[in-house]
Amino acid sequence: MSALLVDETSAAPLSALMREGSRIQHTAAENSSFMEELLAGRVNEQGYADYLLRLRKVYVALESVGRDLAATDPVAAAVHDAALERLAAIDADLAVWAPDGGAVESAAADAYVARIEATRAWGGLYAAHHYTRYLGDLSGGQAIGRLLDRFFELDGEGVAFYEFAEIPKPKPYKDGYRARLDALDLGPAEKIRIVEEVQVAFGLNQALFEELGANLDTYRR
């Protein structure tokens, strides 16, 4: 862990600590072979459907735990927002990508879900996962949606996951989100714990990509 994080006198904003403290893990997840192939247009419909099916498990847990925690935990309440929820969008997209239905066995998704369920212990841990997924969806996720739309000539169908009807301008929203994180009354040890959980969250995302990457020969487009 960096000196910045172990320095108990550090007054760095939580959002900055989360970003800088997880930069290595974030980069590793982004550079996974599955994501590189997806962004290059070389993953077929089955590959993307299998990705969505894994994400569905993650978002079922993320949104269920979030609704429960937001009612009682001030840290979770600071980030929870129903306008971000993705489960209905994933289901709409799966109707396009896997119209006959489908399911996946995924040890990586199951591990991810178990970790999210464990964040019921404290909203700060939940906030780490909320930040990792939803701010990613509002950032790089937007580019993924545009690329998929172009590669598969979707004309806007099947990319609802990347569309936030209630958040027309992602940047101001993300600025406000980070401001809410920074306003939380947390001590240095609590901040460190949150940053460490962000690192875990990115690792769990990378594990999803690695599991998908093992099937790239099947997913070649």
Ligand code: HEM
Contents of the next structure:
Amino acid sequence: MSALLVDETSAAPLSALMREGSRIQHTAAENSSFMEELLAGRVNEQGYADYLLRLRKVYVALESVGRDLAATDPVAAAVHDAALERLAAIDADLAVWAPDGGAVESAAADAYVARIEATRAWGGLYAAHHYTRYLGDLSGGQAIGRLLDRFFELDGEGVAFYEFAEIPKPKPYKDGYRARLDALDLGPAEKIRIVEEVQVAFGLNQALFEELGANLDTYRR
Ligand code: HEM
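Next block, the form predicted together with protoporphyrin IX containing FE (HEM), ref. the form predicted alone:
Full assembly next; the chain just shown is listed first.
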């Protein structure tokens, strides 16, 4: 990292660095074949259940590590909020999409979980993972929920994952979230490390999509 870049980084707000630093990966996630097919209504119930089963593993880790870290680490405490927790919503949705239960073997989910567990070393790393999932769920996730509802004529059944009962307005919530990130007292090297971990988190999501994308033939509807 050049001295100039470090200087620029120390001046920029962390939330802007996180967004800019993941812009390319965000586009790649949107353009993954699984997401494209899902949002075109061409993935069946089994495909969506397989996605939720992977997300379940990820959120179990995200939410248990988050509760532990927020008690001791100020950076984790700045982002942690029980109002965001998704595990109960995922379980409610799985009861709709996979009523007979289900389990998945997923190397991609296992690798993602291991990386989240490793963030116990420092709340900054945890914040990167928290941001990547929850700010996404509060953003593009809202449109994904509406599309699923339309394609499968769900009438709101099975899309609890996209509903934040305690956060009626995502926009002001996201503004407050970014303000809390930006108020953290972090040095340039710490900010750079967080942005790098956001990129890692996006890569782990991409790996989930690639794993699911390999099954698209069986998921066709
Ligand atoms: C097809 C899938 C996706 C669509 C259509 C989508 C769409 C969007 C949109 C429109 C925003 C901007 C919202 C705003 O300005 O407030 C956004 C933000 C975001 N998305 Fe996505 N997204 C998708 C997939 C993902 C994935 C897979 C992730 C990561 C797991 C993700 C993470 C984020 C994050 C972290 C933000 C917040 C950016 C920021 O303002 O800092 N998105 N998304």
